[in-house]
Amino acid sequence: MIIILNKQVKPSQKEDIKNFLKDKGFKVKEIVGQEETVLGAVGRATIDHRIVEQMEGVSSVVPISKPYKLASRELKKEDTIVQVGNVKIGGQRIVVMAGPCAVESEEQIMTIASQVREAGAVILRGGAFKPRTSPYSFQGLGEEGLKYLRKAGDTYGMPVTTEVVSPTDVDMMSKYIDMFQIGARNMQNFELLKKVGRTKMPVLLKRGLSATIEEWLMAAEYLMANGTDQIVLCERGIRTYERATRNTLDCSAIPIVQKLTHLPVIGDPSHATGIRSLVSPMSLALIAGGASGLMVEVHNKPENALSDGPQSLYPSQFEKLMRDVQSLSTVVGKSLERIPRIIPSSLTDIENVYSDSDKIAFQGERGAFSELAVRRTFDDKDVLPCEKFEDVFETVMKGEALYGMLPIENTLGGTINDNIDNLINYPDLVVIGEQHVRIIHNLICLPGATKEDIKEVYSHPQGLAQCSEYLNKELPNAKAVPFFDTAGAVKYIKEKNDKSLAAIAGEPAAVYNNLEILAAGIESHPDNYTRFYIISREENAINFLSASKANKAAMIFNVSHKPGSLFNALKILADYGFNLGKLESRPILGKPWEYSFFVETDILNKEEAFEEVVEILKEECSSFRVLGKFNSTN
């Protein structure tokens, strides 16, 4: 049953209710929601609900009609967010787990981990114990495979998950992994569920071969009843009469399960289809159906794989899938979960000296999000902070910095038009790369300061706006003070040395200034990303571009002021099959009501055709320039 507590319930009353229920034989779980606090009481015990309803502090009692109690949406209305290492699963996030079906060797898992991490996967999967239909098939490397998996995860900054087969392996495996996986064949291995549940670790629970949704949720109930509420459900296809695919992927289960339970649900298109060519389209179908993520098998040499090679994507196919998922995520109102690379210690090491030409310029103070973008791209270069965006262009143009890092677009704030204008105004500079950074805002203060001390909060106006819900709720009496830069705000409160002052900025700004983070991740929306361009002089571009293949291009052009001129230019791109990712108009200085047009397009595997298009557009447009061909790391 669900015991809904009064909003003014006293702690002593709450404890009395809990103790009463426990004495009657119930297991009690407290759930604090956005609007109310409830106690979930489950177990074999029976009691007249009216007795509990009359206790002080109780608003009402509602019986749970479903056989699964703790997993039921009746018990908890809000989505559960499952934390696996530094990754969150559920809510408005889309999480992608990837890796080989089986860990075959240290070299194999290290290679694949590097490839899937670079493409955007945030959790590494790989089987160390493989329950197979045939006793003669490869059964996995066991503990040795777990060691390789752990090493790969640590090297590339990803939490790891793998399947547990035997209850006797649970304690040993918990030393190596971040998330247990319960396979389809073990979904109703209740002794295994009990043992894994008692670890309180995150669990990925796959749907059984012929399990109903209710049976699937009852398996989750076993895990929750024994201690863990960090459960992710995984639809991996069910066995039907159809043999054209390995299993039948039940996409309809995704929205159904989300109505029945608060637990996040993801999909496994690899095991569902068993056919490589079907994995990507079924992945998109799962995301469109509302899945919180995917588990995808990837192998660098699937033709030689010891397990499930025919359903494993090549790394290049996985990279394309990640781009498609990124595009689809905005359509379904979600954001692709990303994890930043580990911030190097050099972020706070200002003693490192490099030649001027090796520096990377960015706008802002040390510790700014722009510097984090630099560190995600260049691990071993010194940085050159600049006061204005234009100063970044100037330093690169003059050779005082080798590259520049500039924000071009934010998912909440839109295009940074100043930098498009600067690209137009500096024709000798080109775009050579792109980097994406998740904007995570933190409340930063002097060491020892408390929320009660804070009277003023400084940040860039966008930072203040993006954290308004937190400020209104947690610091209603503090004054929000706009500042020119988030990291600059941190530097300012450090110089003032006043515990009544706080700033909103990224973690690197706190690290660099030796200040404390009082509250982390206080932004109102999780889908807050900034896209950065990397710029350089043309003669320096080749050294950067040689390491990666260009998949995007940016252009700027003007057309004559007559009907259909813009349409004709865009039609040329369309006729050659180029997909536009962005189109912006910018006013032309000195020509009122006339505009330049900024365009981004995908050019992956179409570079020859793109060169043809460029020549045609030069003839069609009154002016035309390619701003850069580059590799997008989104």
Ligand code: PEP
Second form
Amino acid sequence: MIIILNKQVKPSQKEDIKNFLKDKGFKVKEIVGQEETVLGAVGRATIDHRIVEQMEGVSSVVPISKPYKLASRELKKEDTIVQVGNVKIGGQRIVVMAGPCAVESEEQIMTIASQVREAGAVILRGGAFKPRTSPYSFQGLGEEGLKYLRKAGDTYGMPVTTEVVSPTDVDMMSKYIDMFQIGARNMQNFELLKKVGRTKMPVLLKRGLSATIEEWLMAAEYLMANGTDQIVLCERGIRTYERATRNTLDCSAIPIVQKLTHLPVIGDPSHATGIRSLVSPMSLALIAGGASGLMVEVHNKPENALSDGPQSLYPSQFEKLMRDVQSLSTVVGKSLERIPRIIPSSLTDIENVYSDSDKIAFQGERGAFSELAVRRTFDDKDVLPCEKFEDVFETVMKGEALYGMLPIENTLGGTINDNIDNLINYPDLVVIGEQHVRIIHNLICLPGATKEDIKEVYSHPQGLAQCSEYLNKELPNAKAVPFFDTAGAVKYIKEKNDKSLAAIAGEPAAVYNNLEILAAGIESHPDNYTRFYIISREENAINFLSASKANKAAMIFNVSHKPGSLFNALKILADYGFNLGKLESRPILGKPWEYSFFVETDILNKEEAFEEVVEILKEECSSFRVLGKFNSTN
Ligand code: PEP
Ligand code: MN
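Hand over the structure of the form predicted in complex with phosphoenolpyruvate (PEP); the form predicted on its own is what we had up.
To see the whole picture, the full complex is given below, headed by that same chain.
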């Protein structure tokens, strides 16, 4: 049964309820949701619900109609997010696990790990204990294989998963792996389920060859009843009379299961079809059906594979599939989980992973306006200059930088769309702050150069355009040469060491490169400001945010392609009295002429109302995400 607690329940009341239920023979699990806290009481015991309903702190009691209780959506409405190493599975993410059917040698798993990671897989798979139909087939390398798998995972920064076939192997295996895989043949090996469940480690639970959806969920219930709630279900095809494929992929199981349980469900097109050419199309079918990810067999030399070669993709085919999955993920309102952001040796030690670096990443060369924004926010932190905006997101994801500083809009040039798109594409990063910088342009040249010497002026096209009045008046004969960024232009003229070259950039770029400012404040419009966002991994946001009160929120949502759907979403915000700031639309890849909407709103002293609005918008919109709540002091 589900015991829904009062919002104001006291901790002592909650303890009393729990103890009462435990005394009656129930196992009790507390689930803290966004809307309410509930207790799930499961077990063989029976009790008159009315007795519990009358206890202090209880709002209501609802029986769970399904035979699986802990796994049921009735008990927990929100999606469970399973954490494997530093990869999250579930919610709006699409996670791809890949690797060979079996670990065959150290060299083989290292090669394949490097290839699948390069293509974008985030979890490495590879069997060390192979349950084979024939006793004469290759049975796996056992513990030796686990060592190779672990080494490959560590080297390429991927958590690893492998199949466990015997309860006696569980303790030994837990030292090497990040997630247990329970194979189709063992889905109802209850002793194995109990033993694995007790480790509390993440589990990938394959659907049995002839298991109904209910039996499959009951197997998940076994794992949960024994201790783990970190379960990913995997549809891998079922046995039917059809012989054209190895098994029959039950694609419709995906949306059905997702409705019945809060646990994420992924698909395995390799074992479902057994045929290489079917793996990619069925992968897309699974994603289209709502799967939270895929498990795909990939081999560098499938023709020599010791098991399942005919269904293993070549690395190049896998790479192509990953591109298709990425495109499709936006169509279904999800984002592809990125290549791991893990500092390999500390896979299990999340705190260390992220405190390792306290650098601040920004795009551009040293002395760029973004660096100025970094300095305004963080006095004494080291910086990490990146070539592209996307690299800033990547370095923050990987833990190579603690935070990133990104321009979002300029008062003259408008929105920097690339960064709105990047925010959409990196669901695990949040916006934690804002910084404004006035863009003051300077004419920078080599020491001793005069205006008369200058023949060419380098800068970002916007820098050149923003100083056109000065250039026309003061340097009418100099040629304006577009460059990829302002500070980069300064570095370039320094390297050329030519007095006839000048650059337009901010003062820090001149200081950093030891060059001279020939004229300062040469921009045509003094009202030239750039607004920056500070981004962070969720787990690192807390320290930064505790320093100040959030007064602004940014969110991104998709609405259905129907008249009034955007209006309805905005009206909800208006009805709650939220004052909107910025509103942008961005095209959704793969859905021509459909858009994601980016919205900022003031939330000062309205945080509670904002939480309410978020819940309503989550229901109303086809996808909805708060990018961050932060303090905008400017
Ligand atoms: C596997 O993934 O290696 C495997 C044996 O799969 P299944 O249990 O689905 O047959
Ligand atoms: Mn296999």
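Keep in mind the model is a prediction, meaning the values are calculated, not measured. Residue numbers count along the first chain shown, from 1. Superpose the two forms; the largest set of C-alphas matching within 1.5 Å is the rigid core.
Core-superposed comparison between the two forms: the Cα of Val9 travels less than 2 Å.
When two forms of a protein are overlaid on their rigid core, residues whose CA moves 2 Å or more are considered shifted, and Glu53 is not one of them between the two forms.
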